[in-house]
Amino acid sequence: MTLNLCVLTPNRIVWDSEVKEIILSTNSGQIGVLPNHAPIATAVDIGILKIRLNNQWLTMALMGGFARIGNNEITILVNDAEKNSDIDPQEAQQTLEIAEANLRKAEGKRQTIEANLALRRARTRVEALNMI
């Protein structure tokens, strides 16, 4: 039995097909999902999203959003997501080590916010990479 996941940005269709099992980042922990699980909805953290494809998992990036879980079928909106495969490895550590030097500096409530913010994103898609 299989699931079916789709995996929706604001601009894009980044998944939709089915997959055995995933394991979902969600604002109070993760969640593991099999085919009849019971519904829900949750609030999607940025963090990583496990794909199981028989026996081979794959990663996902994703930018925080929502997801809907029912009838073997997941629907996750989010507001960017990235395969682990579409992801530069040279680019994304780039984009940490700004985004670490930018909190270093941040000024302001607002600032430090959005520097960490900045800095939990560009972590999450290093994590998704060494997570191969």
Contents of the next structure:
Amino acid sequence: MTLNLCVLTPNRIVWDSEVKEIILSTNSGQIGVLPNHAPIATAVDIGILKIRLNNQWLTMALMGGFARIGNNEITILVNDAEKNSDIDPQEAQQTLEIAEANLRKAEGKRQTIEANLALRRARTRVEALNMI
Amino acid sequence: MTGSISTSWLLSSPPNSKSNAISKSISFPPRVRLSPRSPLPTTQIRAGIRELRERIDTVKNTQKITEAMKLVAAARVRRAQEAVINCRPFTETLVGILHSINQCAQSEDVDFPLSNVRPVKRVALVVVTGDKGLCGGFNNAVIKKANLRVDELKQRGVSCVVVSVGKKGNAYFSRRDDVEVDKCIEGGGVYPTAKEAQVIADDVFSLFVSEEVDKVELVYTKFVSLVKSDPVIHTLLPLSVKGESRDVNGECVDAMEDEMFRLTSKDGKLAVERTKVEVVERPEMISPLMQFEQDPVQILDAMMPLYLNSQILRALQESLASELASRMSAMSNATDNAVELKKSLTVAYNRERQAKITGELLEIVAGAEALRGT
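Since the one above is the form predicted on its own, can you give the form predicted in complex with the partner chain too?
Below, the chain from earlier opens the complete complex, with every other chain and molecule after it.
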């Protein structure tokens, strides 16, 4: 009995195959999903998704969204998703530094909101690389 | 030298039998008569032979370039359409879940920041234009529509701020002083991705949530067909909780009936086939036993940005498809014009060339006559 995972972003389908287990970061903490999980719907935070296929873990950086866990069918809808193999380490580090700098010089409510979001995303990407 | 050729041309009622053969080539239609096929203006193309030849070469090269650009645009239109199709699973799933959650959360009095309806004092217009030129009236049409809307809103006493996407729009709006520009966003690579949509969504989101604007409208070109594209204005924020896309008057303009275009070749020419894409009915999204991990409010809160992103991305992709389609037709017209120009240049060139040969022959014959006479 395996789980069927579907990760969708607005412009493409990132993942659509079977997995053994996933660990998802939600707004209220991390949840692990095994086959025959009870059906739930949850919001997904900007964070890491870990996928296990045959004792091998794969990490993916998710940029916030929604997940629906049904009858051994998981559908995750996110703004953007990147597999850790697709992220360039140097570029991710640079983006993180730029985001931090932007947050420091953000003024006003609006810029702070934007800068915060950008920082969280950059941080997630860097973490996805480090967590293998 | 040109002058002498023309005079000998005018005097060319064939003098003797030797030049009879030449007379046939000389006696084609006189200058002022317009041939039925090509509407040549009465002012002839007067230039030397060398210049004419150079012009013909230039026109030939230009024609090759415009033809190539047309084919490239045609290939890209197809891929842009496919990108729109790839969006579908996401949007469909999202809308389905939104519906179901709404039904579950009907009783609660929920208030989401993104579907907050406030009295409108300030509107943000997101204007989507292209990056490159040579696409006919595409960019101008969008900019004109945006201008009309700005004026309309100003008349009603609502102030406007513009977020411009695309180099052409950026250039235009940064030159205009009377329109307030909030941000100029450059388009990404060849195809719009979720990242670019995210940038715009972030901007719009923070504008709306921090209450700097009360309404956000999106001005983009809808891809109607290969020869027709319409600039339209859609209301982006506040979102309607049902998850339908609404235009300025509040009417539902959800694009559930899309057609996919395929460029095929028929009899050696490009032709367009249309197939209606069927909306796949997905099975029931949410089972009644489903538990919400968080508050339905929080969950809907997480889904609204997703919906916003997908709307923006879709607008970007449609805009790209219409830009490519109008580039295709503009380049096709340019190629046709180049062919016609080359034809008329070649006619003039041949005329000059033959006149020159005639002149030389006449001189030789006259010289020979003169020698024989003495």
